[in-house]
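To begin, one chain is listed below as structure tokens, in the form predicted alone.
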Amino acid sequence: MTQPQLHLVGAPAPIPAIELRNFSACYGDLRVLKDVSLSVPARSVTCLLGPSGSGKSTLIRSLNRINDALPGFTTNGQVDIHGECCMTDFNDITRLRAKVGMVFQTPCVFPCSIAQNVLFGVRNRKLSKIEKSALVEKSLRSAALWQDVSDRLDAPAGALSVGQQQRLCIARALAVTPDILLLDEPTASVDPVSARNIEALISELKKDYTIVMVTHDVRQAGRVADHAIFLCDGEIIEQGTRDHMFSKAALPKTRTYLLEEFCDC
């Protein structure tokens, strides 16, 4: 008797946290990004690498449409966030930015208390005093800052060190419970010890968040990245896992930049 054949159906591939297809961005007549296509896997750290002017910051800022208000800024192509089109499915920009948080190169703390800084993004929500306290503690713990400031939550945020201010900015971004965290050179303004603390924090946060990070520090990318994307002159030269990008299997242009920190694109 002929045995029936067993048909194995593989599980569908997971939807990337972020996907760009033929994405271009221009400032007036200047085309900064040129038909960029990439996928960012969830729950990982993806580092954007490349020389100044390669389009890294423009790319990361396009993911939560922070450049929309700039005169002459236009885009073309597709940007999907968890399968939703960034340009058309998020008519409420606040919903997009709650889903995609961002921390900038220079810490930007507001002239109010540490606790008020953490709660700034949820200030319009109806939260009880107990809920607010719990959210402040949870966010500061997630940003590895709770032990430093738990006894002075009403103190001015400006009194913190620069490294602590950057972690406070991360806590503020986490308080709105995003799925994705964008980091634009988050350690560029801090001392080496604070930079390593933030790197350790990033490695911890990827358990719960998808992180996209711009960095000029190639060695830092080698420490924290799960995936790396090398851009030059608005185009992706190569993208892949950290092990591939920092290996002899990478393209010659990639190896030159990552090993010698020189771009011959």
Second form
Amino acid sequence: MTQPQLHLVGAPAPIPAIELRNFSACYGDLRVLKDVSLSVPARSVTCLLGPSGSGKSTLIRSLNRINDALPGFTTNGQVDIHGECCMTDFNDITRLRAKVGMVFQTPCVFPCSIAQNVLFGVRNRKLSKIEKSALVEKSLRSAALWQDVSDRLDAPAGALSVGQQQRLCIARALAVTPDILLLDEPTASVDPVSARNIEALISELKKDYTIVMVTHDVRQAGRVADHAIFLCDGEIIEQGTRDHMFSKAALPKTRTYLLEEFCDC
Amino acid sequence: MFSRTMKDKLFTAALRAALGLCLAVLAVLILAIIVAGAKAISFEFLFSPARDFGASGGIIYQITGTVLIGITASLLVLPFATSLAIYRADFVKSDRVKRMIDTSIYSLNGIPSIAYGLFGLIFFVNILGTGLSWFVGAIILALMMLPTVTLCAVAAMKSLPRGYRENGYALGLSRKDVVIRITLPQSLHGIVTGLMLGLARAVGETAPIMFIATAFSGVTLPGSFREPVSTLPTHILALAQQATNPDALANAWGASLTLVFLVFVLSALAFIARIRLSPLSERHT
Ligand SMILES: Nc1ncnc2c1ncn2[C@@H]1O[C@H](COP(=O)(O)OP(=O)(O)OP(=O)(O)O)[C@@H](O)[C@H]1O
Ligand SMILES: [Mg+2]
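Please move on to the form predicted in complex with its partner chain, as the form predicted alone is already shown.
Time for the whole complex; same chain goes first.
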């Protein structure tokens, strides 16, 4: 096995938004992530690639500690978010989640209006009516959904198409004003046109946010990723810039997976 | 030897017969209550107080007594059942504790209603010295309703897709916020259904309240917590004991029909609540 590379190949090392050092995660006795070390540069798109069951979701779900609620889930090692230790410096876990937003594979809107969905995570902040509608508009615009729904903000969110619902979930996460956005297969349950919309949206969002996304679609990673991390069986095989990972200089295993979507590890 | 199709036909016929028997018994029972009860029911009967131990006069104070005890019991059971369900569904992590809670709830459901009555008599009337009190009756009925309401609420909370809670947590909501803004509103249909089912059963009960909360004659609207009322089921019991008097018997049928109607309305409300309040996730699929 190759040693995981802490520094990105072919790029000057910027200050990482997320840094993992010797991070391991277990469900009960099953060790799913094994001594993973990686860094994610700020304001860019980092794609997590790897075969099914390789631990991509587990890794991304450790970054905002959403897995903490699962019985038997334990972790080991260091996770830094902007230099703060994710495990100990965030006594108030809701503060961590306000910095690290997350969108899941299947869109899950709450049974209330579109506007209320956008505001779902900011109810505890004191906002005036004007501030609220400004936030709704800003978030929906950022999620490229404003055009579709500006005339029916009070309509039930469940009536939107699945692709629109997924963008609403992104808007809802953006309304909390995070720095980092975690996306776990955000286009897996939407149609190809909506998937293209969301890809374009991701490329737009990386100007303001650090984005970590899981995808099964190698070609999608080729389109949107600035950096890619190839994970297999709980270990990082290789990480680097897209240009490096998709070039002939990449490791043979990486090349096999990216070209043939096959992995023998 | 019977051929295979023959066996099949016999089997189907047996199933049909069982269903037919159930329906026939139900139909006869309801028909009898309606036919016999309708003769006694009039505006006068529904809205005037009972006289001669119910043999003449009406059932207005039995209706108010039943409604009063029913509503009070519902209000008492609601916070307890809801908290218990939330704790069971969202807060307990250990499987052993979950099983323990479930076993207790099922056991509570299995206790015969007369045992609740005796418990009320010994604990409230004798030890605490409350005397006959409609409020104690409501407490006992609330205890009887607790398992039904809790189980329905837990079932609704468990069937809520995990994604809802996860999305809530991912947006930075605290555990309390997730309960108040996601779990509770989305399992409201289960809570209300359980409440209506429990109530439908509780308002028909005689045994748990007849020693502790009701008197058989001379009751009006209670002026304090420590007075007895009369209810429809205990009134029917009293009337049935005078069955040799045809007037009393007619009134017993009339009171029965009123009670059946009340239970029917509550069940219908439960059915409507189930549909109207069920979360979007269930309605679309
Ligand atoms: N809640 C859980 N309890 C126990 N084991 C789990 C749990 N979730 C995941 N696992 C196990 O952890 C391993 C990694 O799962 P994970 O979901 O992280 O994979 P993944 O890379 O996201 O796969 P996919 O591409 O199919 O989504 C798998 O072997 C899986 O069986
Ligand atoms: Mg996954």
